[in-house]
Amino acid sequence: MPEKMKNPNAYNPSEQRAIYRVIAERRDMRHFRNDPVAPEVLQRLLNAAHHAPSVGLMQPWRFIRITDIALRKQIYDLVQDERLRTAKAIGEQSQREDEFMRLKVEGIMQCGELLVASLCDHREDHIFGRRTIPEMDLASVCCAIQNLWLAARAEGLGMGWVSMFEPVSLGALLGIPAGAKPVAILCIGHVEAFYQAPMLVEEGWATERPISEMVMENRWKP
């Protein structure tokens, strides 16, 4: 039999394993040490984010680095306010309010670096790729966040995506202009260890569904 053709565009096997490993071992971290993140490492992470794909090359991501401790505390307070509202909503729906309140949902005051990822303003000027699916701007920001996340894991740093905040309040606190919108609070820093499984699985809050339930062929299947 002829030798199996090699794809000349493929990375070598060890590089492939590294890529799949970082994807598999990425975790949404909530527990951090307060050691600082080296400036050159932070710059590498931001560069990785900036290499994300974006529809029409609009690059709608904006990152605000939070270095003021008082401002960090104000962001923490906004998250805690929303945590209480979320707990109440969960309690009304599933009676799991107390269980939810025992979960650690952020590491804002412990992490070495705090970033706020936002959508830029004037996105309506970008039509390419957004005429029928305007949410592609948000999808592009999420790609940048994922790039940053994977790069952080490769650097041995944890990252946690906090979405528990009221966007208008956070936007006002940070002076984000009208038309722009905060998407994520990102906690980045050194950790004692990475979770072996997603934290919500380890805590018994949820279970992961298999990929077989997510992939369909030709038609949507319930």
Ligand SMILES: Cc1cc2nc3c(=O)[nH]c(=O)nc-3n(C[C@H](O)[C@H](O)[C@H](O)COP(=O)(O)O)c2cc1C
Given for the second form:
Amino acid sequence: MPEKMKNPNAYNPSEQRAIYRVIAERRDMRHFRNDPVAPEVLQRLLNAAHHAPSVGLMQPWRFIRITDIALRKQIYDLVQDERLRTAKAIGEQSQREDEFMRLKVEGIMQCGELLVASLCDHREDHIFGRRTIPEMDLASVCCAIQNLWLAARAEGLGMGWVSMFEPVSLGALLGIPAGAKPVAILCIGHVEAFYQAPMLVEEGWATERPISEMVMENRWKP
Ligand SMILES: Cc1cc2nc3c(=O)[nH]c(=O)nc-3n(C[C@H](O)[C@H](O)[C@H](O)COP(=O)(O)O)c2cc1C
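Structure of the form predicted in complex with the ligand, given the form predicted alone:
Starting with the chain above, the whole complex follows.
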């Protein structure tokens, strides 16, 4: 590209490659080594999460760091309960119950750090950007989690997002107030290696669809 057409606001090419690389190589991890995550690294990851955009600058994310091993086991048990209920529902829908039960769907007891991400309480006070689509609060928490996920990958750490739990039960376990809602259990830690493709693809559970099926012009294309 001629010098004068360069976008002065753009990052330099190697920085750009790093951004696209981390996006492409982020994986949802369920296999962890159990060595600890350095506190300063965890702090960087949380800061990355906290830099996320949010509807009306609501910043609805709350993170609870789980350091009590007995509590971690209780969280694990909640996830196992839901895993069984999920397997049953999948069995009723598609007879894939046994196949589902063979999948590893979390690494809660192995990962170095466990966080629970929650929506804050008193969300009804925030109307800006949420009047017609109140779930923009959840979208904002998801932006924060994605930031954390990408930062973790860049730090060489894996993260697994676990959503198989009953929010009311997890909320009760962690003293989360009634107006707030836990939305993710995040397993973070060192890994032997990152999966080359989504683990659900590697295991033959699901296939990815191409971007061409997702992008339309002017009108919804059935
Ligand atoms: C909102 C959300 C919830 C998820 N919940 C779970 C979960 O409970 N258990 C699990 O094994 N993976 C969970 N995942 C991970 C997805 O299965 C994974 O992102 C998907 O298979 C694509 O793989 P990749 O993240 O490695 O690209 C979740 C991902 C998202 C975005």
